[in-house]
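One chain comes next, on its own, written out as C-alpha cells in the form predicted alone.
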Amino acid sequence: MSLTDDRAALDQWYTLGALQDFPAGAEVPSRLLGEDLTVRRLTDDVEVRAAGRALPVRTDYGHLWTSFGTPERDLFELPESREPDRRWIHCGPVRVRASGLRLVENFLDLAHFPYVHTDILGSEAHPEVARYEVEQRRDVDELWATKCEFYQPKAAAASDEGQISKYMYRVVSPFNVMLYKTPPTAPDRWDVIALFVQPADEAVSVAHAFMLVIDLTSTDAELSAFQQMIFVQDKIVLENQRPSLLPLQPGRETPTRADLSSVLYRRWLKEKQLRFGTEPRTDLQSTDLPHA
C-alpha cells in the first residue's frame, strides 16, 4: 500500500514519465506518493506494480499514467493532441527537492518572469502583471486563468524579437497544469506547454514537461533545450523556497493581486482536503482572494 492515507491524493492520475523513457523488456524503478514502484514494458503493454500489486495503467498523450486509488474522473481531455500539424516534444524528467504543489504554483506565476527568466520570458524594465481573470470550472473540476498578457523578450525558441504574449493557464488536477501561449509564427492559435508533476515524496518531485507546439523552424532538440533551460532556472528558486511544502494556512504567505491564480489554486486544494505536499495545518477555512 502507499505510505500516505490521503484519499484526495490517492484518487488521482499521475504520470511516471514519457513512454519513451521505459524501454521494452526493461524493469524501471520509480516512486510515487512515498511508495516504490516498478514499471515493466512488454512491447505495447505496460505493467506498474507497488508492494506486490498491479496498479491501473493509462498510456495517453505519449505518457504512462497510474493511480493508487479510484479517480472520480477520467484523465483530462487534450484536443490539441489530435491536431496533425503539432510537434510533440518530451523535454525529459527533472528531479526537484520541493513539493509538487510548489511546482504547479510556480508554473502559474507570471510575476517571476522578469526576475527568474530575465531577458527571456520577462524584462526588469517591464515587471507589471496586467489584470487577468481566474475561475473554477466546476463542471470539469478545473481551474482557468484567462486574459493573461506579458511582455517577453524571447517568448519561444523560434522568437527573434520581443512580443506581448497572451497566456491562458489550465489546472486539470492538483499535480497537472498546462499553459496555452500565442506562438510567434501562428498568432491566431495556441501552443500548449504542460507540466505533469510526479510527487515522489512530499518534498521531492519529478517534473515532466511536454509541449504541443506549432513551430516549423526549430529542431526537437532546440525546443526541448529551451524549455529545459527555463525549468532549470525555476528549479533553483523552487529548491530554495521555505517551507518546501505548500502552506495553506492563512497568513503564512501574503498574496498580491498578481497571485490570483495561486490563491484560487490553494482554495481548490483546501476544498479537496488534499494534504500530501502541504504543510500540516489546523485551519479549515478557504483563503479569500486579495482585494484590488
Given for the second form:
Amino acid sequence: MSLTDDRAALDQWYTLGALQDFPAGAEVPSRLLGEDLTVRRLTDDVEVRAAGRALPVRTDYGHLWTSFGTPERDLFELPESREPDRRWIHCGPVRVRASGLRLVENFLDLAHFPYVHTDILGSEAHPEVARYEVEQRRDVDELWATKCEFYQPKAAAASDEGQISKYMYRVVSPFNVMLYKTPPTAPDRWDVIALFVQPADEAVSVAHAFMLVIDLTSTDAELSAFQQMIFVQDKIVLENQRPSLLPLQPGRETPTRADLSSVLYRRWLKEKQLRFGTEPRTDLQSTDLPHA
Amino acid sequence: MPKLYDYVLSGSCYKVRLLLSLLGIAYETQAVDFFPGREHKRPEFLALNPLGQLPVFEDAGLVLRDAQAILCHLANTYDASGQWLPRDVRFGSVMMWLSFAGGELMAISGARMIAMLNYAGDLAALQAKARAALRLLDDHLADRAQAGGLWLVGATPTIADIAMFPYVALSHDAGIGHEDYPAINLWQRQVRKLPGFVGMPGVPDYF
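Next block: the form predicted together with the partner chain, after the form predicted alone:
After this comes the whole thing, all chains and molecules, with the earlier chain placed first.
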C-alpha cells in the first residue's frame, strides 16, 4: 500500500505520538495514510520526512502533529491545556487492527459501556442511553454531543463509588476526538480525555490516548492504567468488527436512537467526501464518486 | 496484606491476579507504569527486582519476582488442600508445564508487545515460535482429552493451568487466532468455569 490520494484525508493534521516518544537525536520510523515516514528530533526542532520531502510540523499539546496536505484550519483549540492544575497523562501508542474511523465512532458510543466495560463505565442493570443533543458547529467545523449522562460504577481511577457522569463529546477532525466528563472529585469541572488516532493504513491504526484531568490522589501509573484497561477492552471488539472499514453506504448498518452522534459523524464524513478507512461504496454513480 | 506490583495489561501479572482470585486471597496492588513510562527500569523498581520485570509480590517480608515462582509460593502458602501444587507423582509434570509457560510460551508476550505496543523486534519470528508452542500445547491437551482429562496434569486444575492460561488467551493481541487449536479451546472453557475466575482486558469473553 502507498500514500492515499484521498484529498480529504491528506488535508488534515495527524498526531504521530507524544513528543516524549521521540528521543533527541534518534530517527524513529512511523507510518501515516499508507506511507512510511521518518521522525527526527533535533534539540528543539522536530523533522518529519516522507519520500524525501519535509512535512509541516506542529508540537501543540505535548504531541507531534504533521500533514501531507494543506489543512484548511490550524490545529483545534484546547483551552484546558492552559489550566495549571491539570495532570497531563500520555497513555502511550496502542496499535489496533481496525479503521481509525471505527475507533472514533466507538469512542463516541455510550451504549456499549455496560457490555464492554462492565461494572466500570457501565452496569448491565442500567443500560439505557438517555436522550442527548448533537450539533455540527460550522464556524469551527466540529461535531459536539452534549447533555449526555450515564450511570457509572467506576467512572475514573479515583472513584470510590458509582456516579451519574455527565459527558460531552467533541470531534475536531475525522481522526481526532475528545470527551469531557465529570471528575469524581471536582463535579463542577470537566476532565478531558482525548483519542488522537494515527491512521497508519486503512485498517491499521495507532491510538494515542491523552488525558488532562483533575485528580489529586491517583498516581500517574494508576491514571494511565485505568485508561489503558478501558481502551484494550475496546480493542478486542474493534478488531472483531466487520467490515473493518467504516461503511458509509446507506443500509449497511442500522443505527438506533442512541447512535445520534454516530449518525452525525458519518454524515459529516460523507460531506467531507472522506474515503480513507471507509468501505468502498457501490451505490454511487461514477460521476458522484468523491475522487472522480 | 500481600502486595502485588501490577500492570493492568501484563499477562504475567494476570497469572498472579488469577490465582489470588481463585484462592480468595485479599491483597493490595501498586500500579507500575510499565508502558509508556518504563517505570520497571527505574532505580526504585530495580531495587525491588534487579531484573526490571513484573510482577513482584511482597508477602510477610518476602519479596518475590517471576510469575511462576509467585504461583508456587501462593499454592504452597495458602492452599491447604494441596490441589494447586500437588506433592505426589504429579509434581514433576506440573513443574515441567510451569517452566514451559514461563519459557517457550512467552514468545506470545514478545510478539504481543511488538504487535500492540510498537516495541522493536522480529514479529514474524516470534509468531512462528508462539505457534510452535501452541501446537505442542494443543497436542498435549488433545492427548489428555482422549484419556478423559480436562487439565494439563491430573484430574484437577493446578498452577500449571493458571500459568498457561493468560498468554494463550491473549494471543489475539499478538496476531494469532485460536482457530487452529481445538483442544486448547476446550481447555480454555474449563479454566473460565473455575469459581473465582477473573479475566483481563484483551482476554475474550465470548467462549
